[in-house]
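A single chain comes next, written as structure tokens; it is the form predicted on its own.
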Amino acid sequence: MKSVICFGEALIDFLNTGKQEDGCLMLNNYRQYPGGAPANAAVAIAKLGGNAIFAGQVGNDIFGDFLNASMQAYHVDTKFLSRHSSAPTALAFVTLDQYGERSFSFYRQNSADVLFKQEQVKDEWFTQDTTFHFCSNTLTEPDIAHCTEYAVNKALDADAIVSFDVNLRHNLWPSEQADIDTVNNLVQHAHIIKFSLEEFNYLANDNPDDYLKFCLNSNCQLLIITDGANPIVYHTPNFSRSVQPPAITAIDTTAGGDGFIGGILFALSQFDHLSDVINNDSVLKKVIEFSAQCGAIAVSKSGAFPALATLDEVLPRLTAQQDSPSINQVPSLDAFLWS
């Protein structure tokens, strides 16, 4: 199995959970829970029974004390995770609307995670067992882009996958809006390439096909739209195809999308080589299949790392989408795969 190391942020999301009256004034009930979404991947491998690493920087402060342990708990290894002497960790609070939908309002102005610097980036992290994810949020800012596109270049000389979850928080940049060429630049060195639609719209400037053609062309051997309850569209060199997710009623969205990355991510380290997957359609499918209810489960409760699935909790909603009655219960996810 593939060891996969997730860079970036881990903050704390405090969660609106409620309000109450305190004589005239309404207050609002915040939890608070380790979130970010690299650290929110690492999770999600490591629940799944993956060998999940966490690269990245908090502070030397309660908040980093509680990720640390945090991610611990859950069998991340922490070994590439460094402590700032001075900034604090990133904060994130949390509201959802009606329909579990999130609204940010973040704190993370010079904290720990965007001055991870360059030469914190250690040739140990990369080898050609190896896959390499990151996400946006350490692209808002030229010091920490660098450092993001850095690390990327050593993994590619190091033959190892990269992985990138685009998960755009637009309020993050200077402007109120990402930066498009600063983001595709990482697009196209990536092997592996998650958008939600909305994301991928933006990015394209209104030129989907050119765009979608831009990234296959580069080095991207997996391509993956998704769009909420929609139909998740993911494309190959070769083909594209779509997977129905299941239905679900939505209690709280933060993880749904580091639940499913996480889950395409777990099931890809099973095997020697990307292309085994990329090359095989009835394989690729099922692992679309397997990564769409790890997204299902994490939505359907509250916060990120206890909403994200274990493989115990899966493999049964699997069996629900076997087609022959005579299937009792799926043994494994390998054997999902190859049924």
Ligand SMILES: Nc1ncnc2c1ncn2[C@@H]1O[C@H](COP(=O)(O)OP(=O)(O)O)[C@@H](O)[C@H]1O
The other form holds:
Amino acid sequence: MKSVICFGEALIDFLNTGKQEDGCLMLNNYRQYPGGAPANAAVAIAKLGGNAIFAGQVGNDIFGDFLNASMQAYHVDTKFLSRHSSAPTALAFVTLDQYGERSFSFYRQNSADVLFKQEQVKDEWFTQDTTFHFCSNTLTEPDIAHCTEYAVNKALDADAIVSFDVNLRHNLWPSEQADIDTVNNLVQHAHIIKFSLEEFNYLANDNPDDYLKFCLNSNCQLLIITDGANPIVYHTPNFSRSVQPPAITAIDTTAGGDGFIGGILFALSQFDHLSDVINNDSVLKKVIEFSAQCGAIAVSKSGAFPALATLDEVLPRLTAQQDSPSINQVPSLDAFLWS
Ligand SMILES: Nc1ncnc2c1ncn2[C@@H]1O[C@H](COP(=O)(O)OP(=O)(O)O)[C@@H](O)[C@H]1O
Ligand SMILES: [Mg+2]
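For the form predicted together with the named molecule instead of the form predicted on its own, what are the coordinates?
Next comes the full complex, and the chain you just saw is listed first.
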């Protein structure tokens, strides 16, 4: 099984859990959850049974301790997690509306994750048996964007697979809008790219057909566009398909996309070569179905790490979903992928 290095920010999500009257004040309650898209993806992979390594930086503070311990609690290897001597851990306050949709308020100026330096990217991170996964929150400022590009190029030089979950958070960019050229520069490097439909349309700049060609013209082997409960559309250089996610009640959409991409990277880590999957229409469809269940399970519970799926949760649901499920028999992942 290949290992997956998830690079980027680990931060605290303070999730709004309701309100409480205190004298003449109405106070918000916030529960402290570990989060950050690459950290969530690492935990998603580890909870499914994969080899996940987190690479990034947190502060030398109580939140940094909490994030390190939380990732380790889910068996993520934190050997490439640095602690900054003075900069704090980033924080995000997350408010949910009545439909479970999130809005974010970030405290991330000069935080430890943004100050991660190119010199901290080590040769030992990359082998041909590694997948290097990153997101766009390490592109928001020039230094960390260059550092991310440097790491991606090192991964490519080592023949590692490069995965990019675009996962745009516009309010983390200085102009409050993600810079399309910066993001698309990295899109050109990656073998696996996941967009939400909204992200794809934003980066396509009103030209989705040309943008799709642009993406598939460089390194990309698998381009996936998710859209919540709506069909997942995916493209390889040779074909395009779609898969309908399972019907569930969304409780909290935090980490849906991270659970989904974690499912993809875990399933792909079972194969020696990405091409073994990309060129097999049937196996690739099963990988997407598996990942759709992982995403659906994550949004059906609150929080991120605790909500992410285990293999024991996913496999029975996949059996139930099949046209003629075999009674009392839950297949292994391998059996499902090749069924
Ligand atoms: N309401 C939902 N019902 C069923 N599955 C969902 C729902 N929301 C998310 N998922 C699953 O998680 C995947 C990723 O969710 P999505 O919201 O598109 O990503 P992101 O969090 O990156 O915006 C979906 O493709 C689907 O498999
Ligand atoms: Mg996302």
